[in-house]
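So this first bit is one chain, no partners, the form predicted alone, shown in structure tokens.
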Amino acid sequence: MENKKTTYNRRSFLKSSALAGGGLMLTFNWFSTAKAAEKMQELNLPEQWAELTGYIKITPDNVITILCPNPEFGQNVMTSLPMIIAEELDADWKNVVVEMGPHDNVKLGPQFTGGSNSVRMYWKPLREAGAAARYMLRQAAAQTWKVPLEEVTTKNGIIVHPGTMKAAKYGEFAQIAATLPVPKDLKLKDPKEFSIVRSSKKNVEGQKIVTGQPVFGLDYRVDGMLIAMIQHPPAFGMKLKSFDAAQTLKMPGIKEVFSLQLYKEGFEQGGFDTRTFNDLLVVVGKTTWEVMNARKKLKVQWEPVSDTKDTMSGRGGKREVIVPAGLESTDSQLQKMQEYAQKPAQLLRRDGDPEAAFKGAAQVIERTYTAPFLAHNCMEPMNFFAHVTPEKAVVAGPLQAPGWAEPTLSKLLDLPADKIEIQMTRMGGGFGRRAYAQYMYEAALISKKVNAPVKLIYTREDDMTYGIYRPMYTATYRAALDANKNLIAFHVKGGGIPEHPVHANRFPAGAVDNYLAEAWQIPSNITIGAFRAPRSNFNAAAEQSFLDEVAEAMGKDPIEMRLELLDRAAKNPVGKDNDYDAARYAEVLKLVREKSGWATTQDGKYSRGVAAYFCHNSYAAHVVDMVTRDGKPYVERVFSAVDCGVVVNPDAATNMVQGAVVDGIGNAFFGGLTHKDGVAQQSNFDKYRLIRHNEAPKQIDVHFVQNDIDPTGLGEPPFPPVFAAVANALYKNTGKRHYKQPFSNELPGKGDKQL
């Protein structure tokens, strides 16, 4: 057993008896330990966030009720979080009823679903909040026993003292523990005792969404609701001058048309907030398709922006972006990208000599790799319910950081946070997409403007065209070789519309004794926001395909290529920034190695591509094997290896690691859109192809690294790498080597292009 200091006190802790039915409510805010404020500073969160409050709640009849703080879209933390807390708590999970907590900053803090961060950060707390349950249950029973504590033991929600034969259930003493002070050394399990940790455990929602039951933000509605839509410039750069609504309002069921603005002139903008269209055009009816028709017969002029000036909060602090007018084109866009990157870059990093290493070397390999913007596309579109009134304002539907719009949402309403009631839906996926909640503060705003309840909708068209996507990227890498063969420099320069996706400090930094890392970035009016792992997606895609081709001019396997430098980074490393562990990056590629059985590939009847990476403090690794099918190339299937750490639920972390690969293999071969004269030419899935059912990989083999450190991320780690391993075994397959995103566009077959 581990034993545990914390800093939890009765003013950290809560207990109330009333509250559980006369059972036992435990509520703990985890954030005053030191550990979760170090990590609190890695987020950039704000200080008025800090406290951050869980809850265990049993009743007499012994049932266990958790709460689950942080947003649901699919990754499943309304399963995995209860477990933790279950798993000390010593608790029998069929005895476990989950519930997705509500949005309260105070008592559970900003409740952010995103940079694969939730079972990470609440990994220690929320096992300390189950043990200093399961404490207070022993000590209530060793009282009323009159039996030592140490005597007294737990297992699946049972209490037990061996000596007397006695046994209770935990709802029997819930009410006891409820008046007993919190302990402050809590005792944690040594990892080899998990019985639910480690276990895997059927989605807790899952009968409601097979079922159909109502969890999504779409299937969120009430009494007298009205449907609103917002009809926004057809590109970016334009604004609106003037509109009719005449024969709109003729139509049926349609309530109101009217413009207003989502900010004020000189609004400060938090950390995620962001502007794609400032003055909307709204309608507002009954029905989603009365509004949808009645939006077509609308006479709108519009006109060009003049640049724009923004003022941002958070995320560093208070600054001052200029967004530039202009329309913009992909093919204007691609020329200017060209220009910047034969300009002095900003030095992100530089080890060594590299520019000496470079004029010195026997051999330079240089390729610029290019990706275009992308669309998040949640299959849920987006959608939020509103309610505002002069006294009370409640919103509901899908969002992954309700704590960090709340501030913005208080300012644009004028009303205190108190007065803000935040429901929380399941989301029919993120992607990072929903922790930009400009949709939220559109529909509160009609909320207040008609003085009724109302759910604004996105069409599929409306978001495909609406921004926030993934930026537009390009990077040039050069490599150094000496007469031997040997890796003697490596640089990397690259750019983006309107941000860089260089990470300095990453793999193959502090393998190289010269090293350079530059960037560059273009300003733009087309709206980008995070995207599953963010700027990782494209480096990590570049960087491994060159990779590859550098090792197939040292005349090396890629893999033990790649191994010989993280040989290097582990016993001695360049530099002191690195930001990776070069022993755990490597157990990744000998595990997809062994599991793929690398050096046997069947008799040629595959290509093989493999391609690893760390982001989000996780490793991941990819082989994919590819063949030729109906004269096109076809990943038939995959081989992964993840180090996360601890994995919490085995099954769900093999599905997600499974979506990632999917969603990365279809982004590779067909992700991309595209603008002319600020107007995207993708609109639906009519134009923005998307991965099918049949070419997805019939096989995806996923296995982890098998250790005890705590768990670090799983959402986004597995994405980047995919792009590589499939570029690399797409060379195999056709002998060319790919370069710009997305790969289709260099494929034959009519009609499977994406751009």
Second form
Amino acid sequence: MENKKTTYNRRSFLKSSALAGGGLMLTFNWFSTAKAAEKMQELNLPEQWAELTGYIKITPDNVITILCPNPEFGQNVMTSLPMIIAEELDADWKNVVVEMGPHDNVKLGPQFTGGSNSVRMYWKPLREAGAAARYMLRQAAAQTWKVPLEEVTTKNGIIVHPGTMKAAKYGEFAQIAATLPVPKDLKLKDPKEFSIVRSSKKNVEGQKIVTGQPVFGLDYRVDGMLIAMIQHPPAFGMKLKSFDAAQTLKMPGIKEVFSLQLYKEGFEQGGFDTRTFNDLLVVVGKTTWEVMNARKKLKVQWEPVSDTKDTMSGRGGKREVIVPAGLESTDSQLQKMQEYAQKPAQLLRRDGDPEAAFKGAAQVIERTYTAPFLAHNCMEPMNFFAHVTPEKAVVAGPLQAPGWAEPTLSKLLDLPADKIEIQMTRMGGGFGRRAYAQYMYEAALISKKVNAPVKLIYTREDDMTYGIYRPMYTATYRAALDANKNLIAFHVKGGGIPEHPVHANRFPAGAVDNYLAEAWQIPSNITIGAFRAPRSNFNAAAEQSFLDEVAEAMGKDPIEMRLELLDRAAKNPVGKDNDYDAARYAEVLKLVREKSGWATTQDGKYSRGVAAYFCHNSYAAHVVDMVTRDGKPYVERVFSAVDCGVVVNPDAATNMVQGAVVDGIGNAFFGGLTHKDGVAQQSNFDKYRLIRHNEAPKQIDVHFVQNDIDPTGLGEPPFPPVFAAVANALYKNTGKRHYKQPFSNELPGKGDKQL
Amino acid sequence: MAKYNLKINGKTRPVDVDPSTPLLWVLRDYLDMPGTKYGCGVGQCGACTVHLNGVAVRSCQLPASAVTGQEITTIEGLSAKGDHPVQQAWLEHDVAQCGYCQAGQIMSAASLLKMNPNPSDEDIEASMSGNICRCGTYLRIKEAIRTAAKK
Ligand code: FES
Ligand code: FES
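What would the structure be for the form predicted in complex with the partner chain, rather than the form predicted alone?
Below is the entire complex, every chain and molecule, led by the chain shown above.
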């Protein structure tokens, strides 16, 4: 869904009904008929977008309840989505109560948090729902007061008729409004009239968070709940051979030890059902600490797996995938990548005659970039509650895409979907990791086996060594300059384990006459998954570092050079499928140039780097200012410019961009998961370094392009260009270009003791 | 198993646990106080921060046997109404993203301000660097601590 020209043919209708006890309940239904292929591209939406129904409830005592349909993982949808309804409803935000919706794909639609899609997906239907409810309330008042509808207005949750000086709270007319037909095709507000949207509202769960209320999956408990842990194999490419649990069973609090299979042979997995280890060795007991300790007493024999066959359905139809055997190591993987990089690859895009242009070039620049596997390291490790009985299953926990997991769970438990209740708890981070629900399936199977409510907990070590990492990537970029230092050809050839990173239709495609994009991939048994801005997080790092170097070779300012290319792409684009809007792309660069005072010297205090990128329908650019302290480079301050259309909740959006900047700096400097003979070399935060408070910038100024374009994603777009802005600033700081992430491996202080 | 009387948030709470059980799991599993979070279990992330006699400590590293009789404060007991200046400042700056690390951050910050009511930015950095925020809210954490320090 990267194509800016993509439109949805949306059709929505609303239904009203009376609440028990009086009051209005408005449900909205939404169909989308976007072509399947468009949807699949980046959004990864399910084949059929379900009917989407949301609720607004207004009770006679004037409490306005709005249900949040989408799971919350820190992107603040529980605040921003209800704000959209409240805006068109003209509600008094103070009277709005927000509740997380139940999981119900029939009533609440896709309910998918990911792909920077929440606000974008719900923007129009939520506005329509709010506007309809407001209209019906006005109508109810007009009828009762016997005045013309046009003369009845609303203000902040009050219905007013200025002529007769009559006024009433929404609650007073909610019951009558519920009996009225639902209007169609209402005119929505002009963005200029927004008063809730575009004004910063505090996180509706803020108070619960600062007082330690049990809002997370790990906090979920019921009476009689048992704790379960799984002993995974010590290495990718290994599986359970046999075990002796005698010592474990003697430990206090331990109930059962058993092994079970996640998927039976030939099980048809859904599109997001990646699995790492199929034979689960499970310890169940009374409390976490007891289970943790008893698990250490297991005597287990592991054995190497042979090639295994996964049967996948979902996206791309049913197919079989062979997962190779073997104990992989980072060194041999890097070597293999070098070999593959030399081989012919899959052609993704070709404009003009790149071979001839490179042949005739006055100068060719060629650089290769690599990046390691990354663990998501959500602060709350994977966990899930399950209580499965022969009649039904109740599961609760942190999950980004409950709707995609439900069909698999239904098959695994042999229970129809209507006998499965999935409760969506607040997530302690997601970053893509929680779109893969194997931990929920595991919890459910364990509960079924022990016939009791169970909480499955991954320790940090379990979580970090399980896989579903950001893939390992490499890409070689080549640029050809003519005698006048014009860029005449551009070539990217990228690959990865097990997935390549290349977005062939991204900038600078469309801006260069001769262009070639190719890709290759190497299968692996190390599992991977979406990680904040999948593929883009590497592409931006590599491509935007490379462009910096090309600009230097051309003797041009790096922003000016990009703007010239974008100008070309806007006015006279090469090729047809360019998936970015060159004008909007240029705008964020101009904005960050202005706000950072790019042209000024900054008294030589900082080493500056710039980068920009487009992904997930939004545009972002950063200028990073680096300093040296105690002989080490630190990002001291950052200027960010973002275009995501209308910004629903500016302060929360700023927080999100600031977080993405910190995350980008952290991963660029420190992120990386390596392997030796299949064993993850980092299993906790003593070895896997995450950015800390003292390493974060002291200032991050975020600027949004002001426009009235329907909102697009924000969780992911600001993240990818950070890596390159850091790399480009590092070059200014150290005089050396950095091609291998994480950069700290090549910098002084490598191996610094952590706090 | 052994019986201990733990003094938590001003109340005496008897527990019967294995002596090695970290305070973190005593709180979460035995006393139904899940505000204190598990992040790493090895003293690296700070999610489990509580106060022991007013000082920030990592509850995943403290066995129950070592804390008996001492004053323990958790996020649930930092203030009676959730209005400790640090909590208020956290809301004012809308610090949280996912929120998972924030109980630990708040407990570290409250302890810092108790010992050093007027911390410099360097003081804040030094004492807050043991608390990881995967969502990257460090800047707001620092601003909120500055705000709380003024109160
Ligand atoms: S859980 Fe105690 S420091 Fe991480
Ligand atoms: S707010 Fe998510 S880890 Fe800090």
